[in-house]
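For reference, the chain that follows is the form predicted alone, supplied as C-alpha cells.
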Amino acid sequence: MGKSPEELYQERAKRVWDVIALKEPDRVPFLPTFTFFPVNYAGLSCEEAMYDYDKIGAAYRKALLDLEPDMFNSPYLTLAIGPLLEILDYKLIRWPGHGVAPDKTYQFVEGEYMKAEEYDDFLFDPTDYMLHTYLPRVCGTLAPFSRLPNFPMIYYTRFVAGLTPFGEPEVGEAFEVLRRAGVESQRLVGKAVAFGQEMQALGFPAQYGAFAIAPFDYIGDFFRGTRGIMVDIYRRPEKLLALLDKVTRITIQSTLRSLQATSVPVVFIPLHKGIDGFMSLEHFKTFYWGSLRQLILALIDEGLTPCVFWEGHCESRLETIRDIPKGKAMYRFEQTDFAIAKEVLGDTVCMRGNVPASLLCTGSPDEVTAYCKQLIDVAGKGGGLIIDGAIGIPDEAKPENALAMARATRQYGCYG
C-alpha cells in the first residue's frame, strides 16, 4: 500500500530539513526550481500562462507530479503577472506580446532608474522618492504620481491647497489605475493560495515563504544599473554605503512583515552582481557581504532559513561567506566547483545545485544520470546536499533529462 499524502509531506519535510541542519537525511533531496519549464512540458505558450492563471497552474501541477519533487514552488507571484504588468504599463519588464514573441519568456529592462544626484533624495525619504519619482519612471500609467502634493506639508490650513493635484484627471485615473491593478493583484493571491493548500493536499511542501534581494543588487538592478553602480563604488562610496545600511534594514523589515502571511519559514535571494569577476574581493566585502550578511544574519535570528543562491562562479568568496551560523541556510550554486565548495563549506551550509542547464537542454538522460551520480559521490557525503538545476531546471530542458535527474536522484542518493 502506497504512502497516504500526508505521509509523504511530512517525509518529504524532514529529508529537506535534515539536509538544512547538516544532518545525513534518508536520501538526498531532489528540489528543483521551476520557471518556463512546465509551461513548455504541457505545450503552453508563455504569454498563456501569464495571462491565464488556470492553465498555468495545471501546467505546475502536471509537472511536479511527473517529476515528484521534495518541496514545490509556485508559478502566480513570478510568472502570471501579464494582466498587471499591462495595466500598469510597467517598464522594467518586456514580455510575452509586449516587446516579446508570445513563445517566450519575459526579459528584464535594466537602466538608470534613479540619478547618482538622486541618493539624497532616496536617504531622507524612500516613500516620497519611490511616490514622486520612481513609479512615474517605471509605470506609463502611474506618471501622474509625479504631480501629487508633498504630504509632511499638509497640515492644518494648508491641506486647502495641498489637495487641488486630487482633483486633476490625470491624477484620479492613476488612482483608479491602482485599484484596478489592486483587484487583479487580490485575484492573483487567491489563486496563488489554493494552489499552495492543492500540493499541500497532494503531499509537496512549499519551498520558499518570501522573496529578498542582496542590497547591492537592490540598488544596482532595479535603480542604479550596473553601470552606476559599478562607477558609484569609485566617484561616490560613502553614499552607496549610506543607501546599503537604509536599503538592508528596510529589506530586513519588509521580508519579515511579508512572512506573517505565510507558514514557510524559508526566504529566497537570488544574487546578480557579486560573483567572481565582477568585482574585486576587497569590494565584494566592502559594499556586497557586508549589507547581504546582515540580511542572512536578520533573517536566521528570526529563525528563517535564508536560500541564497550565488550565481555564476564564486569559489574566491567561499572562505568568505561561511561566516554564517551552522546549519542554517541553504547556499544554492550554479556554476561553482563543488569539491572545492564541499571542502570549505561542508561544515557550515547545505548546498544545492548545480547540474548544469546546458546538459538538461543539449545532454542525453544518460549523461544527465551519470552526472548526477558523480555530483552525489562528491559532494554528497554526511548529507548537506540538494540536487537542483544550475539555474532551476531550463524552461527548454528537454522533459526526458528533468525526470532523468529526478530518477538519479532517488537512484543514487540514499545514504545507510
Given for the second form:
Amino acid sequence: MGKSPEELYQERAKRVWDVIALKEPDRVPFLPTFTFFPVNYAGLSCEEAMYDYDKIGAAYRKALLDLEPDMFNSPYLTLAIGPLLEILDYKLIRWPGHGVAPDKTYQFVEGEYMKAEEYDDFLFDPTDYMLHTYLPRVCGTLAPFSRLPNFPMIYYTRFVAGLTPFGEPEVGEAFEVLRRAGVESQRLVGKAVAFGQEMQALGFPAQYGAFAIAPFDYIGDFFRGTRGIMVDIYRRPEKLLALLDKVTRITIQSTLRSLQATSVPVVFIPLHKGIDGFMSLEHFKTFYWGSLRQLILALIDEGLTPCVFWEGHCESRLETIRDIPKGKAMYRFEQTDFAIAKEVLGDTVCMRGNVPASLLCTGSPDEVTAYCKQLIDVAGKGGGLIIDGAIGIPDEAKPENALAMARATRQYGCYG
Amino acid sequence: MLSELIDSIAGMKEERALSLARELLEGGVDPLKVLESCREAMTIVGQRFEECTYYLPELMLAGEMLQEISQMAKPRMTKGLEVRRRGRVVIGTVQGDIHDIGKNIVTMLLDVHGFEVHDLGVDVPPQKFIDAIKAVQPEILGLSALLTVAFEPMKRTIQAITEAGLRDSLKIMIGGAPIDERIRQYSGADAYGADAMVAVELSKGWTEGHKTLA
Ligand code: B12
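Rather than the form predicted alone that you just supplied, could I have the structure of the form predicted in complex with the partner chain?
Let's see the whole complex now, leading with the same chain.
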C-alpha cells in the first residue's frame, strides 16, 4: 500500500527538519537543486522555459515526480523571468533572444555599475541613489528616473517645482513600464503560489521561502564588480565596511518583509566572493563573515533557518563559520571535503552536497551510486547529511545519473 | 629608490608606490628601469600568491598599480620593454561562459613567469581561438570554463582546432573549478590544471628546451 500525499509530505518534512535540528532522521534526505535540468529533461529550450510559465511548471513537475526528492525548489522567481527582463530592458543579464542563443541559459554581466566615488551617495541615502543613479544605469527603460526630483524637497508650496519632472512624457513612460512590470510580476508570483500548492498536494514540501545575498556579494556582484570591491578592501576599507553595515540592515529588513507572504521559514543564501582563494582569512573575517554572520544570526533570531551555500572550496573557513547557534541552519557545500567538514562542523550544523558536476554530466549510474554510498559513509553518521549535487543537478546531467542519485540515497541512506 | 618602489608595490602601499614612480620618472630615471622594477615587484606578488599569503585583493591592486605606472612611463619611452620569453600562450574562457577571475590569475602568473600571453577574454567562440592560433602561433593553448554548459563548447573548440589542422603543434591545457581528469578526457585536452600554479608548471614543462624567444 502506497502512502497518501499528506503522509508523504509530513514524513519528508520531518526527515529534513530532523536533520537540521541534528537529530537522526529515518534516512538521509535527498534535496536535489534544479536549475535548467528539468527543462532539458523535458526537451524544452531555455527560451521556452524562461517565457512560458506553464511549460516550465510542467517540466519541473515531471522531474519532481520522477526523482521524488524530499522537498522541491520552484522555478518561477529565478528562471521564468524572460517577460520581466524584457519589460525592464535589464542590462545585468543576457538571456535567450537577447544576446544568448535560445538553447543557452541566461548570463550575468558583471560590471562596475557603482563607481568608487559613489560610496558616499549610497551611504547617505540608498533609495535616492537607487532611483537617480543605479536603476537608470541597469534598466534601459528606467533611464528617465535620473530626472526625478529630490523627494525630501517636495514639501509645502515647493511641491510645485518638485512635481514638474512627473509631467515629462519619458518619466511618465518609465512609470508606465514599472506598472506593467508590476502586473507581470504579480502574474508570475501567482503561478509560483499555484505551483507550490500543487506540489504540496502531491506531497512535496517547499525548500525555501526567500532568498538573500551576503552583503559583500551584494556589493561585489551587483555594484562594484570583482575588481572594484577587491581593491576597495585596500583603497577605502572604512567606506566598504560602512556600506556593508548598511546593506546588512537593508537585507535583513527586506528578507523579513518578503517572508510575510509565505509559510516556509527557510532562506537560501548563495555565496560568491568570500570562499577559499578569494581573500585571506583575516580579510574574510573582517569584510565577509562579519556581515554575513550578522545576517544569519538575525534570521535565526526570527525563528528562520538560513541555508547557506558555500560555493567552491571552503576548507580554510570551516573553523570560523562554525560560530553560529547549533542545529539552526543548513550549510550546503560544493567542493569542500565532507570528511573534514563533518569533523569541524558535525556538532553545529547539518551539511548538504556534494556529488560532483563532472560525474553527473559524464559519469555512469554505477559511479554515481558508489559516490553517494561513500558520501553517506563518510558524512552521514548519526544524521547531519543531506544529499544534493555539488552545484545541484547540473543542467546537462544525464537523467539516469540523477535517478541513480535518488535511488542510492534511498538504498544506502537508511538509519536504525 | 628603485628598491623602495619594489617594496611599496609588493607591500600594497599604493600611494607611496605611485608617488615614488612619479618622482623617479620626473627625476630622469630611465622609464625602462622603472618598469623593470615593477616587473620584479609583480614576481614577488606572484610568489606570495603561490604561497597563499596574497589573494585577489592583492593581485588586483598590484595589477592596478602596474597599469598606472605604465601609463606614467609610456610617454617618456623611446622603445618598448624587451623581455625574454619562454613561450607563447593563447588563453580564453570558452563560449557560453563569462567567468574570468581564475583565467585572469592564470594569465597574470604565466606572464610573471615569463610567458607571452594573449588573452582573448570571455565567451570566446571556437573560430576566434583558431584565428588567434594562426596569428600568434603559440606553443600552448589554455581554455577556462566554470560552467557545466561550457564542457561541450570546450570539446567543440578542441575539435575545431583539430579539424583546422592546428592540433599537432599545440599543447592544450584546460582549467576552472569543475574541470577534472574526466573532463580532460571528454574534451580531448592534453592536461588540466587545478590551479594557476599547475598552469605554470605545465607550460614550463612543455616549453623546456625551447630556445627563449626574443
Ligand atoms: C565568482 C563567481 C561568479 C561571478 C563571476 C565573476 C567573474 N568576473 O568571473 C559572477 C557572480 C558574475 C557569477 C555569475 C554566474 N555564475 Co558563478 N560562480 C562564481 C564562483 C563562486 C567562483 C568562481 C571563481 O572566480 N573562483 C575563483 C577563481 C580564482 O577560481 P577558478 O575560476 O576555479 O580558477 C582557478 C583554477 O580553476 C585554475 N584555472 C582557471 N582557469 C584555468 C585555465 C587553465 C588553462 C588552467 C590550467 C587552470 C585554470 O586556476 C585558477 C586560479 O588558481 C563559482 C563557484 C566555484 N566553484 O568556483 C560560481 C559558479 C561557477 N557559478 C555558477 C553559476 C550557475 C553562475 C551563473 C550562471 C548564475 C546565474 N544564473 O546568473 C552566472 C552566469 C555566468 C556565466 N554565464 O558565465 C555555478 C556553475 C554551475 C554550473 N551549471 O556549472 C558555480 C559553480 C556556482 C555553483 N556552485 O552553482 N559567478
